[in-house]
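Shown here is one chain on its own, the form predicted alone, set out as structure tokens.
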Amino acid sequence: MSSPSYSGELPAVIAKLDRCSELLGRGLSWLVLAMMLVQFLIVVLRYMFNVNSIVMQESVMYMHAVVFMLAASYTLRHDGHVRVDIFYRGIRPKRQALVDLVGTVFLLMPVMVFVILTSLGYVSSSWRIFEGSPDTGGIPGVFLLKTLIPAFAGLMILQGLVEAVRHWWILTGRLVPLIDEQEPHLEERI
């Protein structure tokens, strides 16, 4: 994914998070590569020597969630979230602003701190009693795995407030979206 330019530049604290947020997409998607060199293992041990390893087939699952609910900041600093993409293709880019400004502001914000305030007690109650695998020999950290559910609604906080205030900027014209010739349309691409 390409990040989208822009001439002009954001508040330095707005900017720091938007780098912070794509160090963090980028340093994850590391946990790809060896959640595949892992899977890779687990089946050439399995199917070769017949050795099955709980802990491993659990590590798969656990950078699994780590990528899924962590970079989900990154993707959305990328626009890279699916958009049913009507008419929003076709509008200029200060109305995509307004679009997404009130996008983020009215959906993805109160949907994200519902995320929050809904799993604080399936967490806490997960670290109370330092829950671990159901399988023996298991990972003993799914107390770990749960908390990630409020760290990536707050994550999408996060970025979801770099982006309406990179939207706010858009519209007000302190910030203008430069158009990438290499990016064919739709229509040319089919």
Partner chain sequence: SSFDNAAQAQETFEWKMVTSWPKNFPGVGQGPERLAELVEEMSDGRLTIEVFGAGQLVPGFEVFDAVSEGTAELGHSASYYWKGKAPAAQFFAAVPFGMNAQEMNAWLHYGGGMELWNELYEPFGVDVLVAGASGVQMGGWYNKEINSVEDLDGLKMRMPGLGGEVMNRMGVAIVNMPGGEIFTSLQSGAIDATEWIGPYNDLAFGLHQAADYYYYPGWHEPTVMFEALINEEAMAALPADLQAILKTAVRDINASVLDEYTARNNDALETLLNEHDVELRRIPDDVLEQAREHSEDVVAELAESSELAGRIHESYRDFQNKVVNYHAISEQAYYNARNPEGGTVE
The other form holds:
Amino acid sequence: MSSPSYSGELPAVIAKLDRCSELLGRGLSWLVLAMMLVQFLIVVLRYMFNVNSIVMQESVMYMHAVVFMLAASYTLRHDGHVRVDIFYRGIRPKRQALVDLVGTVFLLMPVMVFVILTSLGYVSSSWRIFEGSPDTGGIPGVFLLKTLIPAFAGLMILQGLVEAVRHWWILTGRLVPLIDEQEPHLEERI
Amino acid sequence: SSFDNAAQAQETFEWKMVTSWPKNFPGVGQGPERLAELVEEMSDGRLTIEVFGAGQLVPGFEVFDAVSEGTAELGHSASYYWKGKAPAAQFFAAVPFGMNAQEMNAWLHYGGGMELWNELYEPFGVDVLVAGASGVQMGGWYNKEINSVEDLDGLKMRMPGLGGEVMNRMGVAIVNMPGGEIFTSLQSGAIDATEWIGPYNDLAFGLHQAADYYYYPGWHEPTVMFEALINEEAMAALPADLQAILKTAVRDINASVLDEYTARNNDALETLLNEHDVELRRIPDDVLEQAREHSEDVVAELAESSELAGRIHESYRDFQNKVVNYHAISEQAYYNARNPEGGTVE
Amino acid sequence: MLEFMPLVLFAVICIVLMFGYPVALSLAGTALAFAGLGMGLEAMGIDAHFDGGYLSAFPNRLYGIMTNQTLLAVPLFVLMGVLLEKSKVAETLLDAMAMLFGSMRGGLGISVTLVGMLLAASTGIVGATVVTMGLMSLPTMLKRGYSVPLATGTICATGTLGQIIPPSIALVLLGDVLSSAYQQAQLSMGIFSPKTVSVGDLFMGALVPGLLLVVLYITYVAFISWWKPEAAPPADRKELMEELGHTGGLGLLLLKGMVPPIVLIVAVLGSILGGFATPTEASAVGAFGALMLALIYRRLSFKVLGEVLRSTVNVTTMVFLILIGAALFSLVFRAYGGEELVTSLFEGMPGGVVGATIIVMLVIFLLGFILDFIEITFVVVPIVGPILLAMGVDPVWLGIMIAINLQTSFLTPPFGFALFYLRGVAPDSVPTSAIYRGVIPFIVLQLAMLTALAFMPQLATWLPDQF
Ligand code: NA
Ligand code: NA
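Alternative state: the form predicted in complex with its partner chain, after the form predicted alone:
Okay, now the whole complex, with that chain kicking things off.
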């Protein structure tokens, strides 16, 4: 999935946000590799050396949570969240931009604000006691793990802002989505 | 005025109770259901409780937070799940080589235990009542014979909590896994052993189909005490009579859960031995001996986690020492007199 | 009227989804709007049967998703799939398999089904299997001129096999809940040394129906390639050899193209079945093996690795955002009393055991559109399980019926999860309508299997009874 291409420029602040989001996503993607290697190491240690580390086990869970919570906005940027696109794919780009603008404002934004509001008390009481692991010998960072919840929503709001502006500019003609040079439709093969 | 009292008497409360068990889980899952029935009947419908199994409203390990935040007014769980919030909470659920259910109930209700427990939960806005016990558990299901301490070296076992830490120090590789993976992991050999609860729940879980040996006794969990968590504000908002009804009903399930376990475990053990030809084994003495030594270290380290933990440990240890002395000449002497061979009888 | 709000919510969500805004956010956003409506009505003194207190459970549920160890396997299986795809290992495997089946029409489709079965057995997570299969085999099938519906249908159907072919996480969860329900049913009948049903029983019960489904799929692909040769063209061995730029003998190609990935997949599967690893561990071994294969074949540059990782992140976050959206939806659904509504509708229907079973299957099928396996297992089965089991229904049979039923539900347009997942990874040139059309024959096969199982419970119960 490539980054979207347009002729025209987004406002500077928005474009900067957009680039930060891209960098964050690219950085996070390397955690997947780390996660795999650590989990593989766990298997090797356990089965070849009969050694097990709860910290390593938990670290895989931490990396996993960090990736899917913090990179959700990166995937939004790349239009990677799956749609029921029976009608959507057939309509003109401006109509698509309208659907996305309305969706961003009335579906995405309220949900993410809701996530932040409901999680603040939950997260702050965890910070108050620096909540540790429920497992003996685990990573003492549950309060950090829980912080991913408002962080996820915050990042989604920022990227939602970028997307809203992008769709608004497409709607008003200030930004023109470039038609992808793709392989021809496969309709004829059905 | 009497008018106010009448109005207050009419006020009804609809509470939610989240639990750490699947809905209707055999044994411990019956406690909350019974509590809800009792409270509704005793209060003539003025206080109704809707019981949620693990994951229905919140995940099983989120019960404490849900009650603390007021998402649910009540919770049913076990305090060792909250060690990440307050390590000393483990004293009130299960301590390796610690007190059994009868002794725990004595300490909690008449030895100052409940006061310490409530002090521990006070900063979270949670009141606590003891709400059931499992009784002495089983040592676990093994696919390798344990004939000496050496056999533990490199053993892969699922055992959470303080018991797991003790085993870890004896050379066991302690593994964490979700409940759903335990059976297959044991069956496939991904782990060599797991502890679960006692015959009643173990039979229902089908662990006899995945392991060769059933070891006893459950030194790591001489009982688990279950807890009823109550949101402090919600409790304060209840009229005094409903508070009394709630407390009485919890005291009832505290007994009934243990009674049910005692009765069902008997039948289940018989089924396991006679119908499923399970091989029952006693954990060797030298293993128990070493586990006991490590347990002392582990518990002492836990006592150092905070000032309050130290006081809880002191109270717990002092009570245990006294009750061990008395029970040596009462319960233990009687068990020995009743069944001098010590084994199972026909 | 207001007591039917859960059904209205369901209907409105169906409509909102049609506009094409991302599924996860449509689910969550619409549910939240309904929550606002419910609270507004309650505030105005109108009894909307809405309990706003449920909403505060959302962070707890989010944290539950984050710390769910079973789901750790998702990104790792995805990584394995993306690695096998981007390094062209999977393509070579399928080509080699197609060459092995040589002159046979539909040989590639059959190879995909077999490869899919291997993968399904190892992952057992619908999202991961469909995504992996989609990334691995869809481009290859399209390149070889397969009809789009046949290709996507085969992939979706084989992808959902993961929950029925053991070892399966879905069956483990179901077994856990069913054993409680079975015990509960017997306790309610006054049987105090109850019989048990275990996860192992369910695994054995699922084996015959699962393998029969594979046979049905293969038969269908073979039939289509005979009936409509252009839909599943044979891969010409000589042409393929030239296209691949392969000059050595066929034997060498098979050795190079087939043996390593099959060893890898068998290792992953074997490490679970044979007892060396849990699914999460097996997924890491699989991904590591795929990385090694890609390195050995010299198809992994730093740039390709970056692409692989970013693709993995994209797919993983897509799957998990759906889980998050579904979590909010199910909270609001229950806050409106949706659970009780479903129960009361179910209890109000006549028809004894057969009628009750049909209704339960229908309800589970419909719920499968919007809830995932885990939620249905923990929400619906505890409600309906004890009722059915107390009527004398066999627990293993019930479990397998539920599993195949849900598998069918995940395949059924427009809301099947498998379809969403495949849509997420299929190239834009594949029309969604083709995906929908492609699964229809497989849904028919699934229904045939369900019917056979309904009339011949031995298909599920015979094997466990032998032990
Ligand atoms: Na236990
Ligand atoms: Na499977």
